[in-house]
Partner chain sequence: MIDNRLRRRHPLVQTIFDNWLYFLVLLFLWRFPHLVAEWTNSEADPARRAVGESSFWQSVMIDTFILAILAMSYNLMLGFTGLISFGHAAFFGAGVYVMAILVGQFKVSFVSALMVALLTGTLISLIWSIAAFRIKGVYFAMFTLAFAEIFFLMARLTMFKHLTGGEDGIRWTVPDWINPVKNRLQFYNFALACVVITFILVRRLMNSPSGKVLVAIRDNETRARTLGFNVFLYKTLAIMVSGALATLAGILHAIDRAGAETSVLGTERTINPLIMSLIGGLGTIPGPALGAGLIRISEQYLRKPELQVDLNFMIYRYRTLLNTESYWGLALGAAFIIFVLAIPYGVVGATNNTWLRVRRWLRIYIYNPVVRQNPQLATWATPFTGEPSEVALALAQQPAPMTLIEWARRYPVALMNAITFIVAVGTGLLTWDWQVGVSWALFLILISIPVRVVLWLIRWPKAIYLIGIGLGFLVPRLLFEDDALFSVMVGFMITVVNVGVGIYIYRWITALRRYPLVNTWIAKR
Amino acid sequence: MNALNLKKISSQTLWGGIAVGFTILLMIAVLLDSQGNIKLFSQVVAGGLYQGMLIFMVAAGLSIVFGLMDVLNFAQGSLLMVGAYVGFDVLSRMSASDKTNAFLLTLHVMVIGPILVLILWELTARLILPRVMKTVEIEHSSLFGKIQVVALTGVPLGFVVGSVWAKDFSGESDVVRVIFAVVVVLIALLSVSRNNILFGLRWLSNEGGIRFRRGMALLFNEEASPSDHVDYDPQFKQFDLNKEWLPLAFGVVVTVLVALVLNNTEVLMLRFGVAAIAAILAGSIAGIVMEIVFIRPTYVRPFFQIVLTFGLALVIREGIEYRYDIDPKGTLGGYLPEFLQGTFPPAYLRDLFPADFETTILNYWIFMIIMGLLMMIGVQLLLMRTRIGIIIRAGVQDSEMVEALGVNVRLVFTGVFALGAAIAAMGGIISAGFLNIDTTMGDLFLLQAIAVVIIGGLGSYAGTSLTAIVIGITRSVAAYFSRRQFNTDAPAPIVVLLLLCLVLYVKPSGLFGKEH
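Please give only the structure of this chain, in the form predicted on its own.
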């Protein structure tokens, strides 16, 4: 058994090394052909990386859904289109008044900021602190429960602060926002729950009853009953400051820093953040409806799923055309904040790079590359290092056993489908900052995403992540050479298909796929 596992690991490592080596050879070829022109070389590499990240946004959802549910969703590209159109709709309708800007800033500081702090704390407590401070005992509670507390506390407070106190961007309003953001995080880190609230109410009730009975006894010259005491129920956990000082200190410091950064953020960035959240929610809702209404009845008929999802893609396109017309909407470039516009490196970073490094790489390319990398890492951690990921993988392996443990496997599968749809919708709003928004934008990435999933191995998320980068750079390098030789980059997609055929001929299951 150990020999088989070792062979499996070495095989995946071998094919992964071949893919990385192939990519490096392509970049060396560009560097040699350009005669060491760093400016031109960086353009080709950055262009390949951003294209790879856009393809990954679609391919990631495909890979996750197929790997966990054996469903090949041909409507994944349409979900990317949904995210782009919803983001455009929200941005175009959003008011530009100072009151709206102040409310958006308050909402980001008091809801988005605390959620970011909680996620950073959970990652720090689970991955970093156990290796650095082994003597400190860290109690892990439900991250989802804490986020619920943040939402239930931060949203109403954000509404009040944004509507009453934070009517402008004055210094006093900034201080109020920071203070309330810290309060929201402290409430979440203290894990305020139903039991804590009931404990406090019971203590107040018992204490008031005791004082009343003792007062009546003194009034009538009687002795108080010896049974009068405060009923401390041991099942209610009390807050232990000695164990919780570290998360509290972390929460206060990081919350203040995040809130100060958000208070100095451009208003356009705040609007773009709201549009991104709306796009992700729209994609998630669409994914949930697709899984519950259409996909779930066809789990026993896989072939019908392919036809059905292809039909759903056409229905979604018709719905978008009915709602927004068939005319292209352009890009979201006019709604982007200043630091996402222009070329790299920006003026305040040019001293860090050689003088001949000035390129036509767009700052937005860098933004898309960073967002794609964060998505790769985040989903991998979700699937491999969290309780939700364990439940998902266990439900795939043995759904009956997981259901016997009290887990609703159908709900888990719906969540997986919603996650894949949300990733595609996020890719839509991100790509819309650079690409033209029209009803064909989803189709542009769907075929390439399918090629990525097949080359990486059906069901292998790691293979999909690596292959997306390889395909992106391959396409960029092919476009570079075809422009130099034929004055057109039309052959670039053909090179991707040739690479797909080569991989299927050498290893039909894909680079990281399993033999069936």
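What we label the rigid core is the largest C-alpha set whose atoms superpose within 1.5 Å from one form to the other. Numbering follows the first chain given and starts at 1. Everything numeric in this text was worked out from a predicted model, so none of it was measured. Compared with the form predicted in complex with its partner chain:
- Relative to the superposed rigid core, residue 499 undergoes a CA displacement of at least 2 Å between the two forms.
- Remark: with the core as the superposition reference, the CA shift of residue 381 between the two forms stays below 2 Å.
- Superposition of the core reveals a Cα shift of 2 Å or more for residue 407 between the two forms.
I've shown you the form predicted on its own. Could you give me the structure of the form predicted in complex with its partner chain?
A lone chain is what you will see next.
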């Protein structure tokens, strides 16, 4: 048993080593061919990395969904296209008028502000204050109490502040609004606080907390804790203004400072963020609808399921063509904030580098690489460190057993499908900042992603992540050599597809997959 396990691990390590070694060899080849031209070399490597990250965004969904429910979704590339088009739609609709700015800023202060305050408050109370004031016992309310306070005070405050701030753009300001904001916030704070003097709204915090926890338990199939059955939960700490004014004030002040520093230059970033959120929402809704309406009735007919996903790709493409007509839409480069444009290093980091330092790497590539890495790590953490992740991994091994243990596997299937779709849609909006938006962008990414998933081993998330980077760099190096040889980089995807066919011939289970 032990020996078998060891053999398995060593095989995976071996293949991983071979893949990494192959990548390093390719990079050395580029270095030798360009006669040590570091600028060219870094361009090839960064180009490969960002391509790998974009391919990964499609491949992640393919891999997880196939691992969990044996569905190879040929429409995953189309979901990326949906993300790109929805992002384009939202961005082009938000024209640079005062009205849009007001809307965006209000949204920002209402949504992002409170979340920032919450994070800072939690961090201050849990990490900073105990270290600064070691002798004093710090009391702070539970997360739900904090959410309540922030929601009840931050959202109306944000609404008022946002609208006042937006009015500044057109040269007006309103004192009444500010007074109104202060009154609303005071009322809200006092009514939520434990030592409130206005209303006896104890249910807002304590009983609400219990309900919240019960709902979460129901949602994630956890066992209800014994304390859920009582009306008053002693574990639940209510917000107390007397004890918690310091971290709360710290959070608010820092948020306001951040908002002031960013000021109105961030409107572009906000717009891009709003578009990204809209794209992710659209993608995940499309994923949920696809799973429930189309995929679910065909689990018993896997043959038709494959054909169906292939047809869904067509339908999505035709729908997009119908909605946005067939002409390419160009990139979203014009909508990008300043620090994502131009080449590395960006203007605000210029001082950190020598004066003659310049590269051909675009700032946006680095942004794409960072986003891809975040996504990679985030999904890995989700799979490895959360209860949902445990359920998914168990479902990959034996979904019937998981169902027998009382987990609502159908819900998990839908959720995972939506997760994959959301990642793909996010890849869409991110790639749209750099690549042309057109109706064939999904197909190209789909094939590369299929190559990645097959070579990495279907159902192996770690394999997919590693292979995405390897394939991205392979593609970039192939493009480099073909540009030198033939003056065009079109053959690069062919190399990847040939690699896919080769791996399918030689080792259909992929480098890290289990034998099927």
